[in-house]
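As a starting point, one isolated chain is supplied in structure tokens, in the form predicted alone.
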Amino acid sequence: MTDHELQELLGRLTIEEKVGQLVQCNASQFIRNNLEMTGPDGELLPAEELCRVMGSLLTFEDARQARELQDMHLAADPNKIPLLLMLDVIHGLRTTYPIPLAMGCTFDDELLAECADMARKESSACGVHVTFNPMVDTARDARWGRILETNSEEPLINSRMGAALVRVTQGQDLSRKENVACCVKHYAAYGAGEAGRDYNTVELSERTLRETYFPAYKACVDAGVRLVMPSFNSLNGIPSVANKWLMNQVLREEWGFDGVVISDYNAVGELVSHGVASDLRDAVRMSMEAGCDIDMVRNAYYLHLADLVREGTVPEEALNEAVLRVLNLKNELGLFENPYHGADEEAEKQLYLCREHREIARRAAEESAVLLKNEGILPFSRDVKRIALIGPFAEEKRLNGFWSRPGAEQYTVTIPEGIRALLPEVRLDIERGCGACFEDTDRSRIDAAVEAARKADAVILAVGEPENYSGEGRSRAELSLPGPQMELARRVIAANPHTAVVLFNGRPLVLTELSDIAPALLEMWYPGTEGGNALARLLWGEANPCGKLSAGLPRSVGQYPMPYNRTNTGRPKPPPDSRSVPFTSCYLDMPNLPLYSFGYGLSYTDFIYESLTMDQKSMNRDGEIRVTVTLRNAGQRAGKEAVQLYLQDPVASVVRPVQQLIDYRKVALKPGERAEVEFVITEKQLRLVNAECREVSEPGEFRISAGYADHLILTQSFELKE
């Protein structure tokens, strides 16, 4: 349709027909019901008249599902609207790949976007229109159930992973079939909630936002995102769903965003709750100011907005301009034409699982693996006949982490099924143990656990946290092994000490007593699909480890907040950091720094870095300057390493980090070979943003240094000149 069409289009709409545009339903209220009078919250709402004037719904099944619900719509709709289907694909449709925060780990935008490349295929194939991705909220709490779905503790990784999913996924031109539209979510501050808990209050300084929270949506809203989702939190006081200043003035007016905005599942409703809404009526009245296009699944839009702009607290040049917004996107991604878009029950036959997607799936679990710990255990040799395959995660089939589509472990591969696979000779004694659940109490089985670690030539231990402990609504308190687990690790490992303690989680986990014992440790995280296949290569060498933290792992629960571009404190604690030191900022009872920190990951090779170098000493403003940073493979074995470039401000006008990633760059090396990596610094990169909350750079000397968090070497000083 041309621009001239839709304004034809919107003239001819009732107010009650605009008003449905702005409404989502969940697709379950019309295939489970059949129609029936539904509603959420047990509100009764005429189905029927939902399917006639509904513009969206979200979470159906598949390509069969998705044409039905567009001919159930159309038959119903005098307008012949299609509907826009949005789903939830975060890590994979059907072939699952890593969670975000694994992918992090990756340091590898390009293998990102390969994954979200095969996550688009299967999603258009499966009738997606819309993803509710990427999630790019900084997090620095593991308590915060959520922080599976971000890649970093850093918004450096954040920003560019979350650009590089959506120029994939939404490619250059959305009425191509094969491309989805992307919702960057949750805007703003969503993983700085108070205690970790989900939900919650978040208090920020507008530095702090502009400088640690904005980056990474910006950065997807600079490549050209679609849709942008508010928060379900309070910032500041003010609910982001009607947080006029967060959508209106900084989206809309300074970052020039002209694609919908959505409300999260219930948002709208939930003003009510927060106590800054009377009613639903209030709250409908509250997201319309604050420029909120869609109401998700609440139907407080359809119950009240009619209403509140006949009597003209709503103007109706607002109602206009949120449905031309949700009209455009379904024009660019071609639905009047095609209404059904790429849905194709062949298409997802040839697409799903297939042999392609499976290998990149593998790929990305192995590269994002962290090899936290290694006392010359890994990798096994092929002469180890007899393994023990110990713990709750042994056989576990739930490796994929929460937003996996419903039913996919039954294709995920297990652990043995992985080993059987690579060495099908390789006898595999498996016990279980113990549960992984804070209820387990049962240890009646660890006594044979330890028998098998016993008689094996070596042993795999298979720890972590339920898959359903990690997502959404699931804050912890304490991060420790839930059950027994701790028990059973130690008297296996006590048994055997040629044991490699994997692990699978969705958060950081508090590894401090584990690691001190493990002679091996591997953080694979929730792997996905390909996670037998992929853990099988990694423990016997066939696959190298690569993987560096994307968020560190922390000693105590009590250290969090624990960003790794802290400030120093007028008071900075000297090293060591294993003493504590009276009157400086440091604790009584630990070291201030984390267990592993941001970046940190070990190989199964050993990477030299010989050098770093910059072409020149000084830069003006529209200068660069070129680093060159020289790394050696010294070990026996092909690897990657992800080399990382920090950056440190002496002297500014705020208080600046004590180290702070600009740019990070995935390299391969052969046994013996050597490489130069070249980065180039510009203006940019030194920016803050200074007391009047302006990002500005300042003249002065910085500081640039590979290595990782904590741990920087080969420094180099230059100049910014006025």
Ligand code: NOJ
The other form holds:
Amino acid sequence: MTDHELQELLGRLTIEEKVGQLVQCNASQFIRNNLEMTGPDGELLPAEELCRVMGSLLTFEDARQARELQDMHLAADPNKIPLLLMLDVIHGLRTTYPIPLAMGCTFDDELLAECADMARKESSACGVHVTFNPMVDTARDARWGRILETNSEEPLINSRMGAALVRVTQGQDLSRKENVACCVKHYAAYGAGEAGRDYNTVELSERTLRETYFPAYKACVDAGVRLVMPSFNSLNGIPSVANKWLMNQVLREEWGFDGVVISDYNAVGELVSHGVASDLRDAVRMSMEAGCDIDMVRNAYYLHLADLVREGTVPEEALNEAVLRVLNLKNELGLFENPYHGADEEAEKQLYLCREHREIARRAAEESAVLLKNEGILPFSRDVKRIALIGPFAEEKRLNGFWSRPGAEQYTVTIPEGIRALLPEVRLDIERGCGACFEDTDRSRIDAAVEAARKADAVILAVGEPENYSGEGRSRAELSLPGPQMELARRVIAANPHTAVVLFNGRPLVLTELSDIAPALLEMWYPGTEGGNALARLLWGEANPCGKLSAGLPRSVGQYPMPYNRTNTGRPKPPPDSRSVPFTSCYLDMPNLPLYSFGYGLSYTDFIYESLTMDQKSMNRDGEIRVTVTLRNAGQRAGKEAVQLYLQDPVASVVRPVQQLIDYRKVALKPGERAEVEFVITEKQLRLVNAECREVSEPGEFRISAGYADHLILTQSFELKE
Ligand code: NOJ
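With the form predicted alone in hand, show me what the form predicted together with this ligand looks like.
Zooming out: every chain and molecule, the one shown earlier first.
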């Protein structure tokens, strides 16, 4: 349709019909079936009426249902405006790849893009028009169960991976049926909820917002993302969906976003619970004033918007603008010509879990695993013939994590399946030992597990957090291994020192004691469909671990918040960090630093960082400096290394981070091979947000280092000239 035709269409709609374009229902609001709910249940509404008016639908099952729903709607809608079908495809549709936090550990934007591309193919075949992805909420507190949905505690990784996902998923031309529109979320700073509790209040200075929290959303807007979802939380006193500064000023005016804003699930209605709207009607007015176009699920717009427009409280002009943005999106997706977009049952059969997709998912699972500790245990030698596979995750199928599609576990490769596929001759003695839930207190099977450990050549101890302990609404105050798992670990490791502990969890856990006693520790996160295959290959050295932590692991929950890029204080604690130093910024009862810092991760080979050189020692604002990091694989195995570049700004007008990641690149090296990894530094990377909240660079000395957080090496300095 041309712009003129869209305007004409808009002109033909009644107020109610316009409002309908801004209403999003969950199909379960008018048909009770086993559709997934992604928020609190809504009332059952008159099916025919809803089906006629609604402009978009959240959550459906497959291509067949996508077509049916579209047909149902088009048959009832006198204006024949196709529905937008939206779904949360976060880390794969049917072929599930690792959770986003794990993907961050790959430090590999290209691998992320490959995964996103496979999700795009499966999603478009399923009939998805819009995916609620990427989630780029920078999160620094693992009590928050949604930390798993973000790539990292580091805004640079979130920005780069978020933008890569948007570019791949949306493609060049959304009207092509294989492309899917993206919705970036949750704008803004949803990850900074007080005390790590989901939906909780956020208080942050504008300077911190602009420096740390905004960049990743902005990167996605710059990459052309078509939708933005405001967050549930209040930000400095105002819930995001009603936050005019956030939405109208920053998002639309400053960043030039011209796409659709869609509320989160019932977030409009929740303005009443926040206590900023007197009733639902007031909530609708406030959300419209803040430029929220679509009301997700709980019918606030459906019930009140038409009246508000008729009485003049909400100008019809504002309604028209919102509707036009929605119609534009439908038009960009080519829905007026082809309302089914990519929905295709044949393509679903060919693509879902196909060999090629499984291969990508397996590689991603291997490259996102982080080897935290290894005292010569791993990789297992081929002589290891008898393995005790112990722990609540020994045969677990739910290794996919939050936002995997319902039923995803039936396709998951378990650990025994992965081991048997790789090494059919290995004898596996499987003992669960105990459960992994809070309420699991039964210790009666630990003895049998210890017995199996004693008889084995080596032990794989699979522990972690049940899949439903992280994700939306799943905050925890303690981050220990739930149930009797630590007791199991103590006894099994004592019985057989040849134990490799593997972890399945959706957030950084407190592993202080476990890491003390475990001879080897491999963090698998939720690896997805190919988890068992990836793990077997990692354990026996067919794959070499190369993941680096995308968020630090604390020694204790009491250390939160503990961003790796903390700023200095007036009384920094001098090294070593092992004991407290009076009257410095430290704890009496533990070190300041995390147990494992951001960017840390071991390999089966040894990478030696030989040098860091610069082609110049000073630059002007329009100049650049080439930094070359030389590293060598000094070990016996091929491996990959994520080379990380950190910045320090020793003196500035505002306090600066003690270390700031400014670039990264993953390289593959054969044994003995050397690589010169080149980075280009420009003025943009040296900027800070000053006391007036303006992004500026300040002349003076800067330092550049390689290494990982809290372990900077090969530091060199240069000067930015006036
Ligand atoms: C609520 C979640 O906060 C959001 O991330 C998700 O996209 C919507 N529900 C839709 O399921």
